[in-house]
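In structure tokens, one chain follows: the form predicted on its own.
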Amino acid sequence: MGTDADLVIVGGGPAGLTLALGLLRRDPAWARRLLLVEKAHYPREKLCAGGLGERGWSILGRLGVVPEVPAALVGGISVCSALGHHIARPGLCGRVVRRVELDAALADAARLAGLRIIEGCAVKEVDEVAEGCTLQTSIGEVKAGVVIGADGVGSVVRRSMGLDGGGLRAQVLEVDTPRVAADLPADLIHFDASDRSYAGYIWDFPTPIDGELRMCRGIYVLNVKGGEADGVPSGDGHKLVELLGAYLAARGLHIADCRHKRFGERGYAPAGPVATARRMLVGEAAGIDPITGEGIAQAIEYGARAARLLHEAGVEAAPAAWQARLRGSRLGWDLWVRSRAVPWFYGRSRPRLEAAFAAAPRMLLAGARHWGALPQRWGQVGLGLAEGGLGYLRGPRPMLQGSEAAPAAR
């Protein structure tokens, strides 16, 4: 198998593979001009929660790839913040998958499509020259006329971009546990911000293990460094398991009897450069939402959203343009809102924002619509967003436990 090519993808999980997927359901003729390494060999564990909004799964569609693999169907969202609980459902929007499973799944339809994939092959430096790059391996030197860093959080490339790992960084702390008594209907996600001391929330997802279901629990924790967002609690010092394990005890389950799974995640920052001249970072690579840390969706969108600039601008030229596209694009425009809207979730207006959320069940319906790629319902936007001004001016008032958004709203 040759290594070197037109076109070099570093990383290959959903971001990596939905690009080289893009641009082969385009034009099979890419096959020769394509090279995806990845330094592991599927199946590979990557520690993720397995969130994955419909929005996503839509755009995987549209390349003709429905990945056959185990998942809990979502059909609502549930959040408490310090003034309640709130559950909105606007049906099917979501999907928990095991990235063991999804990303494999990718690969192995990339390659019936014709991508040669080099598994093991882990990338050390990216040297960019005038006619292209040079990439060092642990199998040996690769040439390509132009990079893309799929490679998530710890990107290599963009290192090599000279790019320092950004000023929205989250840690994470994951667990695997069977479902309890305590746990909501098995089609929700659930996520708990009601501890504003930290700028995060420990979620319940039920997520599908060895054909049984059981729940994926986990705490997310952002750090936000270098004025990013001012007025955010910062994240550093935070006892994950302390935390978590609290959260856990209450519902009868013990931390010390789980497998501890423990990884970083790194927030779009919309100054930041996502491309060099011959360089283009995608994925969690660039960045992604550092509100909630999704992340799948949005790096399958990247990928999408690649793949069709460098198939209609060329390989040379994509690069030059891409931060002009992501900016512009949808994914560029909702990278940006939740960049900037971090003071407001986790910052000093935090308890007004929770106010506004209690006020108008109608906004969390929206937002999961959103998630869902569902049409939105533009007057009940509206008066969602009437209600919540409202909240938000009269401040945090106690809210009914169990509420849920009305029927009417839905």
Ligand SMILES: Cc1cc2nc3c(=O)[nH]c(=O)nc-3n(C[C@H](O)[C@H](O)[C@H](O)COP(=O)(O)OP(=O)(O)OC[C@H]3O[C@@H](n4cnc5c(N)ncnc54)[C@H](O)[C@@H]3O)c2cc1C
Given for the second form:
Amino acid sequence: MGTDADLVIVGGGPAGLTLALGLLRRDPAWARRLLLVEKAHYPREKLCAGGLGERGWSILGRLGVVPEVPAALVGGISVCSALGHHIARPGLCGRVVRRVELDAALADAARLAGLRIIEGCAVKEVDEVAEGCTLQTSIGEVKAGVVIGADGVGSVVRRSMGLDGGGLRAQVLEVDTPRVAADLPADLIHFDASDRSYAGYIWDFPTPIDGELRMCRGIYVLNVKGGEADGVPSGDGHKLVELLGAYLAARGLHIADCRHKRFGERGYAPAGPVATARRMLVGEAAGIDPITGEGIAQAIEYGARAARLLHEAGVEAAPAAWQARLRGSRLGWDLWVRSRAVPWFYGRSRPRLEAAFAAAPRMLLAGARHWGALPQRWGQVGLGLAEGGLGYLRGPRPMLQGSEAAPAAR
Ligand SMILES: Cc1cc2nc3c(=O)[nH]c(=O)nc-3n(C[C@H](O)[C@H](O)[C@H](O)COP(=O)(O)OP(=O)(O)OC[C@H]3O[C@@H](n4cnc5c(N)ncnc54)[C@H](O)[C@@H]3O)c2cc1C
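For the form predicted in complex with the named molecule instead of the form predicted on its own, what are the coordinates?
Whole complex next, starting from this chain.
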């Protein structure tokens, strides 16, 4: 197998594989010009809770890819804040998958479409030269016209562009456990953001493991560079094991009995560059939603959008246009809003924001619909914004009982 190509994609996660699929679906002739290098061997683990809204899943469907992987189907979202517990049930809006299975299925689909993948090839360095890029890898030198950095949170391609890790980094600790009596119905994913001492939350997601429905639980703690000025608690030194351990203990589970899986995440930085003359970043290498750490759907959308640009503009011209194309897109706008909202969400306004959500449970329903790519009911959104605005202005009230919102009930 030759190792030089017009376009070399570094990293075979959802971003890199969707990008390849997006090109190959547009024109199978791309197969001759493309190469994907992946440092691991499929099926490979990717530490991730696997929650994927239909917004991301449907992009794969539009590319003609329907990965046949076990999934726990999600019919609603449950959120606990310091001011109450709310459940929104819009109907089927997402699924929880295992990344070891999803990514292998995407790689199979891409191979079937003609993609050359070299597994076990770790990129160590990428140098931009006049006529393209030179990649130093664990299997030797690779030459590329343009390099796509789809290599996730620890992106070597990003580092080779002289960029740092970004100002929004999260620490994440995850465990798999059995389901317990205190768990919510198995069609709900649950977020517990009731502890204001850190910027983040604990999650409980039903997850299919070896034919059995278990729970993936974990804690997401965001570190915001300079966030203290806005009242965002510093995540540094936070004791993820203790916090998650206490949460599990309240459910009769012992963290010492679980295999701890730790990883980082990178939030999107609106001001940061995502391309140079011969390199483009997609997926978590560029940055994902810092508020929730959601990144699979974003990675898929990054890949699909980059594929479209590469096909339309051509390999040589695409990097120069990528920054503007991303910023002008729905994805860029969504990431911009979420990044800018971090100090508001996790800073001094947090109690007021919780009051807004407590006063307007239909906003959670709108959020679940957005995640699930379900049609919005704009009248309800308007009403929710008005209710939420009033709740925000009034500020926190004593703990509310909670609510359950479902289309049938409205
Ligand atoms: C604990 C945890 C839970 C999460 N839960 C969720 C969730 O429930 N829902 C959600 O939407 N998001 C979740 N995320 C975020 C999500 O996992 C990522 O944002 C998403 O995987 C990003 O996709 P990607 O394709 O950009 O990168 P990745 O999925 O990280 O893929 C990058 C690929 O590049 C390869 N690679 C890396 N370096 C090199 C190199 N030097 N050379 C060659 N190959 C390389 C890797 O092996 C990997 O295959 C979670 C993250 C964590 C850590």
